[in-house]
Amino acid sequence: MKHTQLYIGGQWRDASDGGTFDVLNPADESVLATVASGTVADAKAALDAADAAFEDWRSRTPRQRAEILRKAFELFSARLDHFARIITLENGKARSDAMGEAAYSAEFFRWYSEEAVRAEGHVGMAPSSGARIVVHQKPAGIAVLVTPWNFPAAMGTRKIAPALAAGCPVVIKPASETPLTMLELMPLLEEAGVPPGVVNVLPSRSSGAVVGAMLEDPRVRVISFTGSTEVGRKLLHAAADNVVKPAMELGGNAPFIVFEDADLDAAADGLMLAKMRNIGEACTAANRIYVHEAVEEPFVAKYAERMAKLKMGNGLEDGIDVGPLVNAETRDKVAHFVDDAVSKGAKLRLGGQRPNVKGFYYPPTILTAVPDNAECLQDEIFGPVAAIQTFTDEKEIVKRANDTIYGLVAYLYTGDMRRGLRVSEALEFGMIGLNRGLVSDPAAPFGGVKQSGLGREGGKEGMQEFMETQYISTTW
């Protein structure tokens, strides 16, 4: 691992106090790299670098910024294998999954290279006064980006690309479990033409102190965070003091509903995507699976057949479908959810036995007859465990699906499009997968309602999070 220092103002540097932390390979628990751990002083230096770069970057034409983002897309696309390998090494996901993430990550550069030139305003006339109303968009200012470990490339590019397209410099604080991918991105951005100081990377084990210090700086105007609702609440409190614009993509508890008229093969394939993408370590992962009792047995049989074929092992090896979870804490939490559900009466259909091997592995697992008081129904499982319940009535299942503080994504399968749209509109979630097990797309607004977040990433809306609307009143 070549790049293990802080990246500030286009320069690689050690932490101000010389502090470091180890990054582990979850496949064998070995140390991959020792990375500099940023301090509050380093955070100030990163903000100084971003501030110094802001005027030049914001004054460039949208086309100039767009061309740099397009070049970043091309460079990233040519190096998908390279980035996929780093993702697998520090995150653990299977190589096929890592390749999917790498391709998805690159697309944000392409999408926002196209959106950069479309920050359009409008001109109108005030009906009462006759004054002209001129409305346009301006870059909001320095953005602090805080990303999670589950998608170490995509969660970074999904924030960096729209911020740069809008004209904002950024300081990104990657998760300490997976900082290497983001550090490896910096030479690519340099090659694409991103000026020094426009993107700064600050790995740190002192996340609370470092991010908190940046939110106290009046130069910071946006905080974009992806992670747990618990941490999101704390950041919202901190952002309130300086009225920093928040963009929060928080936790989820996604229902996956299979109606009696669904194509069961398609639904089983969709659940494989919705549950097993990134081994279930995703806020969009299907967490509560509801199957109409009339089709429970044939559906579970089809799904179990697919799950049983998955091969678990080191994600770098050929033919591996399920790599290790990211760390021991995540693995142990998943094991606890399974043990808790079984102790309360759930039936173990597949898996459920933690392997006695080195690495943070947990096998693909299916639970049926999961009782309502099982902990896995109330919290994100974040692992390869499918918890299945049954239902009989449409109104009943909509009520049960909505009975959560979260509202990120919901999935449903039905052969009746009228029912599909009716239920979709009744579900209190920011995104719906209607006969689809995957909703993430750079061209679509990603985000939730209730305690799953504020704002949107991706789509046209993603760039708006880094812009402010200015209105000019004049006459001519």
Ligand code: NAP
The other form holds:
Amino acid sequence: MKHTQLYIGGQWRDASDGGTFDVLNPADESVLATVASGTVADAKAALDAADAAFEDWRSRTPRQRAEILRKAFELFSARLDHFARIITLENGKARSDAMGEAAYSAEFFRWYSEEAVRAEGHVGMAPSSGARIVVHQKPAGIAVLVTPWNFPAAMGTRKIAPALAAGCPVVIKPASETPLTMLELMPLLEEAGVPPGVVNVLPSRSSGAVVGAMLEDPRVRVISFTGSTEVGRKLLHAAADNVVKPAMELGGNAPFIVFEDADLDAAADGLMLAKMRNIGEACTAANRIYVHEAVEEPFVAKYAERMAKLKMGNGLEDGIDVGPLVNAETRDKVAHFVDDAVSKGAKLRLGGQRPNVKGFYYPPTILTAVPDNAECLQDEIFGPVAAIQTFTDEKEIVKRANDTIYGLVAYLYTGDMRRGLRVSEALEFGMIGLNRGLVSDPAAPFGGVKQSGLGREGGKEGMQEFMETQYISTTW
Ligand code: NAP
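Now that you have shown the form predicted alone, what about the form predicted together with the named molecule?
Shown next: the complete complex, the earlier chain at its head.
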């Protein structure tokens, strides 16, 4: 691994106290790299660099910023293999998943190169006074970006691209499990023309202290976080003191509903995507699967056939569908969910045996007849385990699906579009996959309601998180 230091003001440097931490390869538990662990002093240096770069970056024309983002898209697209390899090495996901993530990550640069030139405003007249109302958008200021380990590239580019398009410099703190992909992105951004200080990367094992210190600095105006609801709550508290604008992409507990009139093959394919993309380590992963009683047997048979074909192994090898989970803790939590459900009466249809090999592997697993008190229905499974229950009535299933503190995404399959739209509206989720097992798209507003978050990433909406509306009252 070439880049293992902090990246501040366009320079690579060690942590101010010389501290480091190890990044492991989840496939064999070996040390992949030893990375500098940023301190509070380094966080201050990163903010100084961002502050120094802000004036020039915000003053560039939208077209100039757009051209740089476009170049980043082209360079990234030419290096998908390279980024996919690093993603697999540090996260574990199989090559097909990593290639998918790399392509998705690059697309945010393309989408926001197109959006950079479309920050809209308007001019109107005050109805009573006749004064002119001039409304325009300004970059909000320095943005602190904190990202999780499950999409080491995409969760970063989904924030960096709109921030840069809006004219904001950023300091990004990648997850400690997977900092290497983000560090590797920096030479690419330099080559694309991003000036020093506009993007700074601060890996750190002291995430609470480092991010907390940045939120105390009045120059920081945006905190954009993707991760667990638990950490999101802490950051919202910390952001309150300086009233920093929050964008929060938090946890999910997605229902996946198969009605009796659904195309069962399409639903089984959709569940493969919604459950197994990223080995289930996704906030969008189907977590509670509800199948109408009348079609449970044929649906489960079709789904089990697809799951049984998946090949588990080192994600770098050809033909592998299911790599290891990211770390021992995640693997053990998944195993615990399965054991808990089975001990409470769930039936094991497939998998469920932890292999006795090095690496954090857990096989594709299907549980049916999962009882309501199983822990996996309350918490994110974050692994390749499908927990299936049945239902009989539309109203009842909407109520059960909504019975969670989360509201990120819900999926439903039905052959009746009137029912599909009626149920979609009744579901309290920020995103709905209606006869689709995948909702993520750079052009669409991604985000949740309730305790799944605040704000949206992607789409037109994603740039708004990094902008402030200013209104000028005048007459002429
Ligand atoms: P996490 O534990 O919340 O960590 C996310 C990031 O926050 C990491 O960079 C972590 O740094 C940092 N962090 C941890 N404690 C912190 C603190 N006290 N102050 C500031 N930063 C702190 O989440 P994760 O386990 O990496 O990711 C899985 C979670 O992310 C799941 O809940 C998943 O649903 C959610 N997620 C949501 C979305 C979405 O768009 N809604 C997308 C992907 C993932 P360290 O790594 O150094 O601890």
